[in-house]
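One chain comes next, on its own, written as structure tokens: the form predicted alone.
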Amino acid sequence: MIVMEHFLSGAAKLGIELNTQQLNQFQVYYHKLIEYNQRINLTSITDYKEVQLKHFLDSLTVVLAFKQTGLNGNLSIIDIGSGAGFPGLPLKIAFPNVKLVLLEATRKKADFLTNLIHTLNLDYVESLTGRAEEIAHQSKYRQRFFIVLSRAVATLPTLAELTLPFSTIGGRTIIQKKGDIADELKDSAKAIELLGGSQPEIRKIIIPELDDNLYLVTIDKLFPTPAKYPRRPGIPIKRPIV
């Protein structure tokens, strides 16, 4: 096995211990990512160590914003705009009992996720192709998830509209952000309140293995999202609620 000491060290700082089977799954994940990346644009990061840290470890940092209960139970999670599977799939490998939906609008990327799920022999994972603006209106997915994840998909006002409709009352939306997010936070206040969310909590990620400008934006679901949200595809990006 190729050495993964930096990844293991970072995971340990998050309170995550990975066994041999899980490490093998991350190895397979890496090789599949590189293989498919030659055909479709999944990531610009291909160096082995950088993938471990900037994709795998970065994905696992969302556990810092989890509620204490249910981490090892049948927790229902949806990853909005999953792309190459981040952060949802690394989280699933680390916590095999969670129930996960990976929502991706691009068919080729969703096909990659489907192939990877089968290759890794993961249970209770669904790769779903579609736009969040449409899937969020389906009763099977609307307000059904205890944890909603999103990583580097859009600005916070837009993401509030794309993610909060999936969260159950008492659930939590966790958005990964990088850089100066002060203006985004200010601009997102109206959308978050309108869509049933709490005032965001901001947690800075401080782990030596990662960049020092990473944040988790956590929003709890307090009230039901009004039925008309999210608006039709493209509108949350073109005309965010501010």
Second form
Amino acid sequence: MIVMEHFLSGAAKLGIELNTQQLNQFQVYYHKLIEYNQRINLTSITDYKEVQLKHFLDSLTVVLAFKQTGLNGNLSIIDIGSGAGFPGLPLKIAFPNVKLVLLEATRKKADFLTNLIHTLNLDYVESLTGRAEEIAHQSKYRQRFFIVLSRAVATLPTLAELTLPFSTIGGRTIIQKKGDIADELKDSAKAIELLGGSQPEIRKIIIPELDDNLYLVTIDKLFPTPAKYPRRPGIPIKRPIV
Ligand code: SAH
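Hand over the structure of the form predicted in complex with S-adenosyl-L-homocysteine; the form predicted alone is what we had up.
Following is the full complex, with the preceding chain placed first.
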């Protein structure tokens, strides 16, 4: 018997209903995560319930910032610095029709993702090893995504440079943040404008199953990103645009 009641009730509050196949996929995801985590450092959260809430449910909250409810079309999504797949992969399980790229700099983690995608039998999802600073200059990926996601990768001024170049004009970048973000927000205004983004919109996530200090920072892409951005690997984190 699969017991995922808190995850299920949280997902329902996001308007997401999961069928048996999808719940099975989350089960497999959990077990693979724990298995690989003994060899490579994927997460410090390993408790069954905690993974369901702090990884799976937390990932699904990004739907609160989508332009349209539900993800029935074949929207293209990229997850920057995906690590063990968050938030991209839970979203792909919940909305199997989306096209997803998981971008991850560490090969071992990307290999975990490749293996997991295969085991879950998912289509239209690519695990890509590389750095955002480089991949964002390839025409196959530059300004090609309707939704750009990122969780727990860097501070906002840096993240703006690592994410916005991937977004199409009219697309949306959704960044998951925790805690006090006032200073980061202030510091990111210049970078976001320079990179072609709108003024950010902030949503607080109010789901009783999750912590109460979680936010979604949403930036719409208004203008093309100037060709020189992102700068060389490491520069966006060392010298953020401020
Ligand atoms: N998003 C996941 C992982 C966060 S840890 C989660 O929320 O659980 C940050 C991850 O981003 C690490 O796996 C790191 O390898 C990756 N990363 C950091 N900088 C990156 C860059 N410039 N390009 C691609 N991946 C990057």
